[in-house]
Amino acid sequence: MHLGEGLASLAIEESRPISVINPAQHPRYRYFPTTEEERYASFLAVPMLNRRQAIGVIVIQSTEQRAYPASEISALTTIAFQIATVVTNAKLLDYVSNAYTSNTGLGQEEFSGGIRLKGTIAYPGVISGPAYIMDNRCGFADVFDEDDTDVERELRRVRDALEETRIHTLMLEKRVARKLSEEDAAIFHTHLMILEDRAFQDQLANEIQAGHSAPYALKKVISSYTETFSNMDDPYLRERATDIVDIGRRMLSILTGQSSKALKLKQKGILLAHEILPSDMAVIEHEKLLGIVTESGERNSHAVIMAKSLGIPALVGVKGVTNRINEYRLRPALTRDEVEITMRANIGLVSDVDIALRNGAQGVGLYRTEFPYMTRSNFPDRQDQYQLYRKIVESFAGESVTIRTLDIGGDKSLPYFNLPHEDNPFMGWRSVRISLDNPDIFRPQLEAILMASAHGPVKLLFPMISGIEEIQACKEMVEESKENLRREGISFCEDIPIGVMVEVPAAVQMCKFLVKEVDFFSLGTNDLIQYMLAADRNNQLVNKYYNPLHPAVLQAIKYVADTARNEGKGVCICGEMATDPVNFTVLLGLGIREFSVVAPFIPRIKAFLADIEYTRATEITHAVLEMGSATEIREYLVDALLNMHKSGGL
């Protein structure tokens, strides 16, 4: 189905939910016989929006004739937002590759960030995901000989280990045959033949009778077999040394009482290891395995053969990969010339917390509190909000959490709070304007945020501020809320930092006055760009005019950043502008040191930072600020980044 046809397409075109009773009677309805959709009497389509542009649509249909209530539409809108974020993040790697590696050969080289490493392609594919490091569990390196061994006891230990390993091998064979094929499982039949081989058993017994312990005897025999196979000319036979190591490792784990456990992946990711053995591939959760990268091994290893059967991309012979990638998400956010940058996360739901922590966020730069409101059937009371905010604050263990007060209106509505019809809701009754007009809603939230500040560093952020009167009114409400808590004997942070979102042109012009009233600015570039350029990204007729690199936008950000810096106040970029490396270079050059983005972008921004010098970004930005064309600015920036790569900077 193409754009311009069908009800689902209508939701994408208009970037709003479409709810229809008896959809088959709608003029935009298109029928596909194979779907058997004629049995549905109700239809709901909700667009998935990224930067307010539709990138997909979620459709729900029901056999009963019903109008979907606002609460269900609101809940599905929240879900669509979360899915759109995931899809957008997945596309980032492809974007970066197209923007910076086209015709440069960058993909074939290592760079100073240490993330791009070379190896041999065993099975092709393009993947992106978190890395999991598999350690060398129960290796022979730690096995030493023992004195005064009991020969009979050691022989029994070997016999028992052989039997238990055989049973384990049979289980692995059946598991792989069930999940993959009999052909893939045949490797474990080979393992059984080795375990039952009289010569193998006799060599183990001979080493024990010579006075060695069972583990050391196993080490000697496995080493002998491995050396024999490794010296063979045929690459396939040479790779069978891995099978011997696999058998030996499993037997050793039994002898030492360290029975190996199945490797667990918390989420889908890429497995990095010195070597992946067939038994590793047999027990891992294949549906979570996006790819494998090994330091040793060849394309004929059984682990790789099994990966091919699963369609899992594999790269082998990548030297030092387990040392170079380990704990990458926790690397400091430093430029190449060691200027420290703070990378925080934007969050909206409790589920975002774990994602932020996994990606190494230094706290929260923007907590959008309206999303929990959107998933409820009524306004949460003070205690409910306090418990929620407290959980968020405590999860970040001492890192700063910036909580923005309720920001509804525009494209965000609550099913239990009726907003008036407005011709232009984005410039109407929304955000802090609603809060100030509804103190019974505003005050409980302020008190809940203050209560949460007793459990960790919290910053209080007010959205959509356009003048002094608004921020002063907000501060008065904060003082009233503090006094209420004092009367109740409830503890809170007395000097909680207060900030404003700079997201309307009036706030830019007023920032020299606003800076006297607050402790920090948060630059909400999403709305700021839209309002400054009078270009709704949701409107396909004008979204081409929405340009973060428009000279007016850059000059406005510079003015706000300079004003805050001159007054010793903080400034943080909280919009999606910072997720584009081209834009990020300019923001860095403007002297901005704190950013808050969707969490999965953080590791990639850190990698970008590691290969750009702050001083060079400043020089580039100085040149950009003298330009009057957004097209000229982007071309200059792309050329500058490519030149830095050629000179060893990127």
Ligand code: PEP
Second form
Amino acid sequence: MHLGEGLASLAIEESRPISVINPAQHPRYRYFPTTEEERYASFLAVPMLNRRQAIGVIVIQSTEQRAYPASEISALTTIAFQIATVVTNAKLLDYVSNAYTSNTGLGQEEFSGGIRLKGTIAYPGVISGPAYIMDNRCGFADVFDEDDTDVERELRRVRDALEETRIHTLMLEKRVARKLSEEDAAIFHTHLMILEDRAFQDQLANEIQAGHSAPYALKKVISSYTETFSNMDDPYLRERATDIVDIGRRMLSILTGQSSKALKLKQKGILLAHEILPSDMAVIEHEKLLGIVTESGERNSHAVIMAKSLGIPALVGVKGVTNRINEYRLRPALTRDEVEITMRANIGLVSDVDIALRNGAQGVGLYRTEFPYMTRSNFPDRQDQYQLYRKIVESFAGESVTIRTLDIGGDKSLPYFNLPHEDNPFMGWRSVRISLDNPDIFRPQLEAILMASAHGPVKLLFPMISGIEEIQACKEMVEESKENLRREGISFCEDIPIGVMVEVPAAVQMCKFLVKEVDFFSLGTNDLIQYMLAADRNNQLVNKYYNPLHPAVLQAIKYVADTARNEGKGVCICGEMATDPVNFTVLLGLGIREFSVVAPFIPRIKAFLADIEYTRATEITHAVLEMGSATEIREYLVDALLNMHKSGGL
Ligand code: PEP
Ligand code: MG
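Previous: the form predicted on its own; requested now: the form predicted together with the ligand:
Expanding to the full complex; the earlier chain stays at the top.
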């Protein structure tokens, strides 16, 4: 039976139940001999709708003549809806299980070019508003394979994560049902079915049995499913890749203990993203959402369906939108009087690379290597670290990447490395002290960094140095590592620049000696401030004492910057202090020309720089250095910036 033939297909065409007494007399009646339908005197057809599309019809016929009452039609409609969901999901899971191993590449669509970005209208409307770019927070980029996993433990981890994700999914379902509709919430049924699907669970278990950690097993299964889905012909099934990514992301955040953040829009605006996952749409503040634009995504993506429910316009398939919209990012970092400043990024995870590039970072001023150690369940070996560092170095295509050796201890711990209990961990066994006491951890890392230096400009940075002996010990270890690599015939950069973090007050006092040992200083103001002012950077109670504009801090930075400059060595600020325009003005005035900050601050600092004169910043700082009170310094700076604003600058 084809569409357009018979009464059953009328239910599909009209997307509604068809109830007829004496069907043979109906103009749309068509007799199919094999059905022996001539016995029946009443007919009821109810379409099976899934996402407003009919995937089949349920037909009930009776031998007696009767009009089906509304209550029976309604009951059958409910049954049809439930069956439609089950059938679609079953088809979907079947398809994936069969195609589990088929992985072919995705087609690329050309970007239309120019400043006009084109996409497909998924839901029409005209809106304007600020753009919010949502970063891909999936995190699988930072999950790597590991050796020596404990199979039982990993199986337990996966089981727990499945259960927690299931509970979380039920919560999302409730929230969407309350805020939007039952129909919009139905997607989370599919998520639940996948989470409860035997094949999905078995594949995870198989990967763990094969020796992979729980996060890596998840990565493998999720990427295999998504590739399979992405290559399907049916647009509905293709779109299910998004659901798999969504489930994977939520499970991963549970496995790695990172809670996924709710999407917050500062004010009403348009959300731009590579793709918007169902759970993103569930947690976003719907009142502030004016429209959505996605790079990927089909017209029937779940995000689009929700956008329709909210009545907001949606554009999909807008290639390059997340990169092109904030093109300002490419403006140079120049002061108003054209002094060039270098703005680098602080990164920790591979996923930060994309954010850094998108924000126009000139390389990396601080790569905190403890982050990849933290997301694992074992120490990565030399090869794993090398692959990771190399990937990052290559992503910055010729811009320098400063790699800092492991800085654990204090407030950063590793689940698999037992730190002793200490009364005062920030003053304890942390950072380079741990590295120097554990050559088996330190040497592979140094060798991996050296190996990465063959693929682009890499600088090597040591944290928490307080005196000459430590940096000399580190350098000895570097020499040993170089020697090892030479013996193995592995190439690396022979004169890799070496620097120290100046973040312990002793290093400030020692900087005229340290400067002879190194190629550059990296001022770690986060720790420097806390140690100089004896105010824990994470303790709200002493927050008022943690003051970056304290004269002691400014004098210390001046001394370090002057010492480096006089010796022709580099100096970069990589603490959070530089992200505040008031602080930034003083640092600029102290002659600092290189900064490394969390990447999203870079465009803002560039905009600020374009309005401020370097010579004026120098004058302001000159005055500030004569002051003995942090309050006076701040007031003076705020006044000076306001005056500049009034007189046309800023
Ligand atoms: C610092 O101490 O200023 C710094 C940049 O390093 P971290 O925040 O990782 O200690
Ligand atoms: Mg530090």
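The structure presented is a predicted model; accordingly, all values stated were derived computationally and were not measured. Just so we're on the same page, rigid core means the largest C-alpha set that superposes within 1.5 Å between forms. Numbering follows the first chain given and starts at 1.
Once both forms are overlaid on the rigid core, the distance between the two CA positions of Lys219 between these two forms is 2 angstroms or more. After superposition on the rigid core, the Cα of Gln509 moves by less than 2 Å between these two forms.
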